[in-house]
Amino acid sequence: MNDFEKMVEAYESSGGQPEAFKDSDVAHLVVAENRVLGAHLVPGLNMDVEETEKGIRALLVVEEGAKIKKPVHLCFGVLPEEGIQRIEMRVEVKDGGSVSVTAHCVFPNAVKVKHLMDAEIVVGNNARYEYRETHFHGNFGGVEVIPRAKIVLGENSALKSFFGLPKGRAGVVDIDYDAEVGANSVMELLARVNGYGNDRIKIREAGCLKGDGSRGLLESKIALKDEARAEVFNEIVALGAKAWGHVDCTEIIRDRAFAKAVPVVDVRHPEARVTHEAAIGGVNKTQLETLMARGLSEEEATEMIVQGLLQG
């Protein structure tokens, strides 16, 4: 089995659809460490990829007015037990363009692996960008994932970003995103992370609702057990008239796990409104008893509740 086949196999094990890499109507990019193993484009989408010493540098551009019908599939990963991967990516969705991206980051054998993502995302006016990223880190806890993103939305546009790590060890996850939202645009930053053992999770997301009528949602849901720890720092600043935002954090802890949530709301216009909600605690007792009454063991019921929380 060559490296491309191994990456596709890992991609499938993390919930991806490997048939996408054989569909001529689906754009894709497959990267193992600093090697581009496969790439394919479709009309309306331009991609310039350069291999660097420890990763890649990529520019992805959706042309003005282009509607990319099928999701673009990205697969990033490190196959050996040790390695470093740095992804430098700039995404530009020109005015009137739209695209959905499905990304899987896979590290099936990781014992000492570092994955660094530095992204710049610019969404023009009347444009749409959706990015759904799912991680699979194996069961050793030997992965450090450090994504950074700077996001700018124009007017009458929408961006939805989802970071998911529903199963396996998290290792170290350190997310840091900043977004600036134009008039009548909508931003959603969602995170779902599962941690156990001595996993460490840190999420910092900040949204600035600059334009009138702009909206933003920061939502983090985390499940922890054993000695895992998580800290969430989410902030929305509302500057525009009739801007609306919400910060939501839910964390389930078990055993000796530790969780901390710091929602920050900053409203600087009398016609703007930002709300927040944070909940940290054990598994809901009523939900647990209901599932156990239907024949599930306590462990099975707990796992079902946790996975329900982490689905997005």
Given for the second form:
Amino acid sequence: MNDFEKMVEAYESSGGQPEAFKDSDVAHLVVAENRVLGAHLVPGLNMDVEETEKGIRALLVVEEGAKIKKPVHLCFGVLPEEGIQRIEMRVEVKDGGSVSVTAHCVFPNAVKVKHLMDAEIVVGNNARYEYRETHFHGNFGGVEVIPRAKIVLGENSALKSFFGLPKGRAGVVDIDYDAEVGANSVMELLARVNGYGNDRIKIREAGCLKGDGSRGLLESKIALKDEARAEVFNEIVALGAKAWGHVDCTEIIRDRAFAKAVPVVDVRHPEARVTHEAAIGGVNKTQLETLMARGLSEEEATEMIVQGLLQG
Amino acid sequence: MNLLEVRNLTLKKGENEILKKVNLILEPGEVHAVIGPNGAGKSSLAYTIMGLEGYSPKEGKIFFEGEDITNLPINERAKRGLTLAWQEPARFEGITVEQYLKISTNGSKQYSSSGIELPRLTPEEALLKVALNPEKYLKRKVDKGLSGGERKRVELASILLMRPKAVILDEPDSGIDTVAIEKIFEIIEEFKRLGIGVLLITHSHKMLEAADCATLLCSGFVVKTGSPEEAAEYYNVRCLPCPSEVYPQEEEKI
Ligand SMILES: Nc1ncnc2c1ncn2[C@@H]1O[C@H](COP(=O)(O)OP(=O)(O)O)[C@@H](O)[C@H]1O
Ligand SMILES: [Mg+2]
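Based on the form predicted on its own presented above, generate the structure block for the form predicted in complex with its partner chain.
Shown next: the complete complex, the earlier chain at its head.
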């Protein structure tokens, strides 16, 4: 099996659909460590990828007015036990453009792997960008994932970003996103992370609702057990009139896990409104007992509740 | 052998005795109503029979088809064919109605205590029986997006799918509009036809019409067991005018 096939296999076992890489209507980019193994373009989407000394630099541009029909598939991974992957990515969705991106980040054998992602995302006016990233870090906890993103959203646009790590160890996850939202645009940053062993999870997301009528949601859901730790610092600043935002953090902890949530709401316009909600606790007793009263064991019921949280 | 027998059950919460030497019998295909004022101990009785955390009886035993289940965990009671529908059913983030209903369809072929083979339903059929349109509801989440009444009907659908031998329904009619109450009444009749025993905790006269017998609880005591009419009559004459929270005396019990 060559490296490309191995990556596709790892991608599939983490829930990806490998047929996408054969579909000529689906754009894709496959990167193993700091090597580009495959790339495919579709009309309306330009991609410029280079291998640099430090890692990979990629520029993805959705042309003005271009609606990319099928989701672009990205697959980033490190297959050996050790390695560093460093990706600098700039995404530009020009005015009126629209694209969905499905990314899988797979480190199935990681014992000592680092994945650094520096993203700049610029979404124009009347444009739409949806980014769904699913991680699989294997069962050794030897992954350090450090995503950084600067997001700028124009007017009447929508951006939805989803970071999911529903199965396996998290290792170290350190997310840091900053977003600026223009008038009448909607931004959603969602994170779902499962951690156990001595996993360490840190999420910092800051959304600035600059334009009038801008809206933002920061929503983190985390499940922890063993000695895992998580800290979530999510903040929304509202500057525009009729800006509306919500910061939400739900964490289920078991065993000796700790979780901390520090939601910040900062409102600087009397017609804006930002709310927050944080709930951290064990598995809800009535939920657990309800499922057990239908015949599930305590472990099965707990798994269902935790997976529900992470899928929801 | 009875389907369910509660014998001399006493439950303490802190210093308070919430249930006091409660006796109760449920037969297959029987609807046994449990009535009584707020705080009488009806829900506590339900939770103790189901074996919820914090509801281990101080004294007394619970038998299911002759087996002592007093110390069994909840899911073991469920596997034997006993289940409970909460008055305020839990909400689940991220779980669809379809996923939720499916957990109740995993059981093997089941027979009621009286030997009737219970028909297998699909989640769609179960939803139709509780007057929820499957097309609209299967993909919805069992979370805050469902109203209390919708959530309770999903709960009944899951019990229809589970096909237990006995079910405890804690105020299935509360928070439900009158049209849906008619549906719930029909479902209770269906449980009965299927030979499922129903312990029906209720305040509603309509629901009492479905009952074969009734137990009146007050301050943790069984003050009356008899026909639904007798129990309701006793409740109206003795409990409604009762000015105080004074516990009924032993000799008042019948
Ligand atoms: N967890 C608890 N701790 C202490 N007392 C409780 C607890 N739960 C219920 N009770 C008390 O037990 C009594 C019976 O409650 P409950 O079973 O809910 O009554 P009902 O369902 O008949 O309204 C009430 O007086 C209530 O205050
Ligand atoms: Mg009650």
